[in-house]
Amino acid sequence: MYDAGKIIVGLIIFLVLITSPVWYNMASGKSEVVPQPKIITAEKECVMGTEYMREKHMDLLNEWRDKAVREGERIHAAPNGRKFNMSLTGTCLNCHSNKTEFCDACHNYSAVGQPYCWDCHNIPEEIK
């Protein structure tokens, strides 16, 4: 095989370069930093459980949008029987009014992009 040594050295350099972000994160410890979204509220319960909201809040918001805008249904019954108004601004933003410290913290960490909620809704004046 011609130039086998050069090819092997090239492959090693390629592997080091392609995996350098992983090594950098492991060395700096940044990969272990998990965002802690800030919640400002006196409310004790969300419309759904914490785990459900962490995993499926986008599905719930899409469902609420479709029901409220297309079907005119405005009331959400939580599993505990409590009823909430299906409203991003009237319900969700009462507790999650700081977009930078709540929405952006997780969306930037997980690199899923910015939520398109703000394409239609105004970004609330952030409460510090």
Partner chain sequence: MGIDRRKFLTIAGLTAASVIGRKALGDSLSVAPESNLLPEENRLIGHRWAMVVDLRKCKEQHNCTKCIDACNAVHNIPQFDNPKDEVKWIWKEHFKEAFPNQEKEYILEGLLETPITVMCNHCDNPPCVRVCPTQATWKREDGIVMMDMHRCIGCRYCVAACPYGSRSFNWRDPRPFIKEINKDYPTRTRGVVEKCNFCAERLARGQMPACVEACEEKALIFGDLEDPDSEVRALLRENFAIRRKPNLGTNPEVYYIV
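Numbering follows the first chain given and starts at 1. Each form is matched to the other, and the largest set of C-alpha atoms that superpose within 1.5 Å is called the rigid core. Remember, it's a predicted structure, so these values are computed and weren't measured experimentally. First, how it differs from the form predicted in complex with its partner chain.
Comparing the forms between these two forms, the C-alpha position of residue 106 differs by less than 2 angstroms, with the core used for superposition.
Having seen the form predicted alone, could you give me the form predicted in complex with its partner chain?
Next up is only this chain, free of partner chains and other molecules.
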């Protein structure tokens, strides 16, 4: 093979350059832009802890969906014993009524954009 050394070195330089933002973020420990979801609610506690919700709200929503629709179970007991209806519109959006500033802040940032939940599930403020 001709010029194998040069090609490999070139490839390595290319890879380092193209992944440099990732390395930069890893090294500096923070990214340039951080989404700032705004929580406006009178409630003190969510249906699960904040850490859990931050990481796993999608898992929780999937679980709620299956429990409610397929198994007919519709009541969720929060860690503090309070009961909630398993309802995206009725429970989640009831507190987080500022969907644009709350949900969308992170979703747009992480390019999850508008999950198609909203094609069917109502966003209270948007209902005439």
